[in-house]
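Given next, in structure tokens, is a single chain: the form predicted on its own.
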Amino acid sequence: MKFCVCIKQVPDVQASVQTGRMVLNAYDASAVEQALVINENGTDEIDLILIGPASATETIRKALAMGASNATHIVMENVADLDSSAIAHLLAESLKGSNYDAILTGKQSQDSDSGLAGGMLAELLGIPYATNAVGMEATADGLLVTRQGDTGQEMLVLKAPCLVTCSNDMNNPRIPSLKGIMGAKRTTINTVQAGPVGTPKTKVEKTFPPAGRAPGLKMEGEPEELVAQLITKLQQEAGAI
């Protein structure tokens, strides 16, 4: 099947947000993964593209050394001006009369947790979607794709053109080996300015970590010794009980 996958730079979560470290998001990842798996014996190519600063050329590169084969790299240095609607947007004017059989992105991103803009570029693509994909396959036709709902998992099949928005909890995204560093260091990626841009409909004003919290309180003795002070604690304190 020929993919494109739509993948995001983003700060890394597991680091403070002052760092300014920015990696691949983690559900494009998964996305990337899911592509790779089903493309495993073929020859069909997987695109990828990505709206972001100029610097945002290393993330591309990241997912080019996964496996994938092209990159089309949306350039727009402000780009967290953005909103899902303005991304979608950008994303269905590129995409527009391409003849992928199935489009993916990650159900959401780490930055914005919105889940939006995968809906959204369907729509305005006119295709049939999935969202929240924790399994897929392809089929004849098009995709089979397991996704979990509020109450259980259902199965969907979507003939292509399609597009699916992919859980983290689809794959484990592999660790790109040193021949695909390499060769994703020589891939040419296609760049171009973004276009015009509506007004976003949302507005970020600023981001910053979570307040601090008290270190709990760590208490030493004999079982007999710590339930006496925890109820003293509790009384007196805590006023539980």
Partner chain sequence: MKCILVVLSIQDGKIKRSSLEALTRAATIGEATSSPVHAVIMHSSAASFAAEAGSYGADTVFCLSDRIFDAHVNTPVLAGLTTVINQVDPKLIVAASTESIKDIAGALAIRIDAATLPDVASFDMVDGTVTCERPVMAAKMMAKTTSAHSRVLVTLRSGSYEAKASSGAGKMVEVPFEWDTNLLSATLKEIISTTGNTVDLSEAKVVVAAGRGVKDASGKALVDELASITGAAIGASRAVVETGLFPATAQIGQTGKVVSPDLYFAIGISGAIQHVAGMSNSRVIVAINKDADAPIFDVATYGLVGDCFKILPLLNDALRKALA
Given for the second form:
Amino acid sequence: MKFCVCIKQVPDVQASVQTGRMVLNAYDASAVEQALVINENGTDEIDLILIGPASATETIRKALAMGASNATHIVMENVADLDSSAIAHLLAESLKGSNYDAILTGKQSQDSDSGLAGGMLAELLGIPYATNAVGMEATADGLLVTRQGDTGQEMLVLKAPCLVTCSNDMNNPRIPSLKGIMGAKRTTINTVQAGPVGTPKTKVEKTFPPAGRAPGLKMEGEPEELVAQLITKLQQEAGAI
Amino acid sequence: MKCILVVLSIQDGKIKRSSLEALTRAATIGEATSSPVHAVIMHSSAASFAAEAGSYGADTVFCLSDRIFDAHVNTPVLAGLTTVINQVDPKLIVAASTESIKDIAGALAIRIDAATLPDVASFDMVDGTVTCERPVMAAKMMAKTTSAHSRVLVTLRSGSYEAKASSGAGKMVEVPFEWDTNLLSATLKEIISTTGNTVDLSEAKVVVAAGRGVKDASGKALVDELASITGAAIGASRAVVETGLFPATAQIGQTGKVVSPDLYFAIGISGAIQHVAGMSNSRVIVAINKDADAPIFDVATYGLVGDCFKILPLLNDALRKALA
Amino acid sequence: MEDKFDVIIVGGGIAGLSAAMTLARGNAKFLLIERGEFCGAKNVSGGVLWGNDLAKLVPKYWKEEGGYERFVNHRRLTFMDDQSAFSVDFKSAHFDAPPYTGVTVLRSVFDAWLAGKVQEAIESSEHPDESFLATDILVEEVLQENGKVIGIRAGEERFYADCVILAEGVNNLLTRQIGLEKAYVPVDHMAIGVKEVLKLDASRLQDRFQLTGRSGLTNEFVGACSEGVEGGGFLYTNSDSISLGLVLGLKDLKEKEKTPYDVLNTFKQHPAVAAMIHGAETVEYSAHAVSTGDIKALPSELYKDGVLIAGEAAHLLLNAGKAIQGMDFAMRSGILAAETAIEGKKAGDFSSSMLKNYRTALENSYVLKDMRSFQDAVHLLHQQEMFSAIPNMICDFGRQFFTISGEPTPKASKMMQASIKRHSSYWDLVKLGLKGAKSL
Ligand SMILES: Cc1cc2nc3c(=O)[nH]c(=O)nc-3n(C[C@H](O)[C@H](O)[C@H](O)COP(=O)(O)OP(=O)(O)OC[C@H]3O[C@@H](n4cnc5c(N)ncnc54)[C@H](O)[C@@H]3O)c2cc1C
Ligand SMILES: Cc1cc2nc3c(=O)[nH]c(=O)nc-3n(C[C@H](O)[C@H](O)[C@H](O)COP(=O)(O)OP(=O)(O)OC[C@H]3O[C@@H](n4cnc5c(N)ncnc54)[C@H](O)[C@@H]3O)c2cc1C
Ligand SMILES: Nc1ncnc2c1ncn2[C@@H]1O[C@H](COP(=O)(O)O)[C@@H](O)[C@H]1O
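Provide the structure of the form predicted in complex with the partner chain, given the form predicted on its own shown above.
Below is the entire complex, every chain and molecule, led by the chain shown above.
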């Protein structure tokens, strides 16, 4: 299948000390992985597209090193100011008229946790889509997608061209090999300047740490004591039981 | 004044509590801004839920009755909602942030030209500007986000507001809806339901969540027992969903569900930020972990340092007595 | 062979990156392999990077925002007993202008930044597409042929080079694999370092430690900080955090049945330390082995056919009381190893007789010179008196000297004698004093 995977560079949310290090959005890594798995024995190529600052080439190379073949880098320095809708419009602009069987995105950005761009892009391109996919297989003329719903898993058949937003529960992305890393470095990235973007419809006024929880009580000792203490606390202090 | 429209989700034969929370909040804002508040229900027997919706503050309840809505597929839901939105022209659209709503939010926003504030922890509307606070960076930070767009779609995290019934009685309006299944570009092949008759996580007052420390079936049995004693829904960390010990529907966190019960038990869960992102708003958190330095203890109200295989049998007995 | 490099570097720590920078500048084709997800991900230092080699690798590095945390213009050595802290304190405006001779670093930030600089150097070298920094890859084996090192294996992949530089740090499994070091390192050649990073708002930090701009303080501790275990403590100021930790002798820890974590907790509760870290939140805890810097721990040789050992993999480290020097030694040895490899490339010779020049260069540099001259100090530091009796005595003296109680005050010399009597004997002290005078 001819895949295009939309990938995003996000800050490393895991880091305990904010290092300013940027990484490939974990959900997008799963999207790349699944495309690679589906195309394992085929000759179809996997293309990447990323909107981001010039320094985001590092992230593109990471996904290329996993095994993707080509990449388009839409250069945009202040990408952090854009909301999902602005991103989806830019992506749609770039993907209009392309002939991919499937476009993959992550289910959400690890930094903004929005989870919108995929559905928006599908609507803009007028193609069927499924979100929050935890499984994906190729069929004769499209994809069989298992998505995580509210009460269970829903299996959907999508006709190509279609779009799927991927959960990291779908797979464990491979770690690039040395050969992959070298190959990625030698791949020419198609770099284009971002076209005009309309004013975003939403605006982040400020970010701040959430109100922390009141400090708790850590109890150590024999299991019997711990349980007795807990029951007392739950009954008399917390009123939780 | 333009109205507020609340999308209500039906699950297991009733309106989801998180939808009622959203409706309650919308009603409060409606009152403050003197905007009418309407609701929309899409279900094979949508009308049967109209009265309840009215009692939670909906002035008009738009009902779209079609069996196609009973199993979630995004195309008909999008079509149905677009019909109602075009009819009532709301300024603000509010829905509980369920998987089914998340599935359609992006596409709907484009179709009806709405700005979207997804997965918010609180929201308000002042002078036509919608403001919200939403967790970002795996809930390590909060972002105050606003939109002055002419139409705004807000999806609300469950447990953010309390659902409160009022004395109101809404008017019911049936909206004709016909769906030609041939129009489905995506067809539903099968649903593998994993929740069965168990308590729905996002509605539960008590959640018992298991992590890698629970290890195996014998650990799971202890967790199941704790849940049945406390009437809890069962949650899980990604680690044990990955091993297949717990179903993916049970996953709590950044990838999984967001819960905010009265009481949360974290059993053998380390407390990675992506997990904490889904449960840190629980009122009382009890953590059992044998590693005294596990980060889960940073958020726990009561932390028990010890082996869950030793503690749980005792705890189950003690709770059974305490709750008898 | 499809991909043959001039040099393969194993390890993207200080030594590896310094070698890489030198090779990139020398237009060599190289592959650096780091097992961490990124350079710095797994690395722990206290961390003051001493000396001025950094200015050679990244000229005018101080003009950049990233990289280091603070430059050191204020140093303090503190002797502690349970209650007191007696400090020798030195601050000088001499240290205020670049090139600085000491900067504090957080390795996860610094190494990643330095890797970025190396990448830039590669891109402006003659072979921008033929040298690579590869992360998240573990080198499992050094490939040899007839006793000559010819490449490495990572998983199923094999890569070849004229010369391999092992810069794998103190857990030098590959160095052992090729027989330059014994399979088991004697326990008294090893120490364990534990460290916390505590976040404190930059303005509070500056007020608390009287810092201005990017100036910083280093504070070393001996005595009660280690609960009588051989070793010492450190506190360094970063941009908006404090690094606090201990380096403890592994053998002594075992004998005294203490865990480094417990000792660190006690250290944090010492009144002098508690006041310095008050209100700061622990955001990171880490532990890492450190070499004790005993020259006897050096590998049997630092090179053989086709291979050079740099940094702490070669146990190049000095901890003689006033500072830990591991990173600066790693930097210098990485540079020298790369320079030797470049010479080898010019001469087309990577045999041990050529690579011997690396050993010679190290012997002529301050690295091995200082390690040799300060060996006695290193040994002295490991004497029980140094982390119990002496700091106690000094604090005891301090308490008397600084007390004004409304009673007639004895002369300081009398006080000193009394303190010595309480904590040690004259003879022990005289012996130690003589040793000390000789060693420094
Ligand atoms: C993009 C992304 C999204 C993610 N989303 C989620 C998500 O939605 N939900 C989620 O949970 N994770 C998520 N994760 C994964 C998350 O980072 C952690 O890996 C995961 O939460 C770990 O699960 P755990 O705590 O069960 O396992 P571990 O981290 O392995 O912890 C197991 C704990 O059990 C304790 N233990 C072991 N034995 C016992 C015993 N006998 N008694 C008591 N305690 C014991 C151990 O001390 C340890 O603390 C996500 C990760 C990424 C990158
Ligand atoms: C608590 C503590 C405090 C310290 N304080 C100071 C201080 O203040 N000042 C100072 O100068 N020194 C200090 N040191 C010592 C200093 O950290 C080390 O001496 C220095 O890091 C050595 O640098 P290196 O490049 O040789 O090794 P490292 O920095 O350890 O780098 C080795 C690298 O090789 C990688 N690696 C290892 N094996 C493989 C493999 N098989 N495949 C791929 N990659 C591999 C590792 O991941 C690592 O990145 C301290 C040490 C500790 C533990
Ligand atoms: N700057 C970007 N460049 C390319 N794709 C992006 C970008 N931002 C978001 N996406 C895609 O949209 C998904 C997330 O959507 P959202 O959470 O709405 O930001 C990501 O997983 C990507 O697949």
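Positions refer to the first chain, counted from 1. Just so it is clear, the structure is predicted and the values come from calculations on it, not from any experiment. Each form is matched to the other, and the largest set of C-alpha atoms that superpose within 1.5 Å is called the rigid core.
Superposition of the core reveals a Cα shift of 2 Å or more for Glu205 between the two forms.
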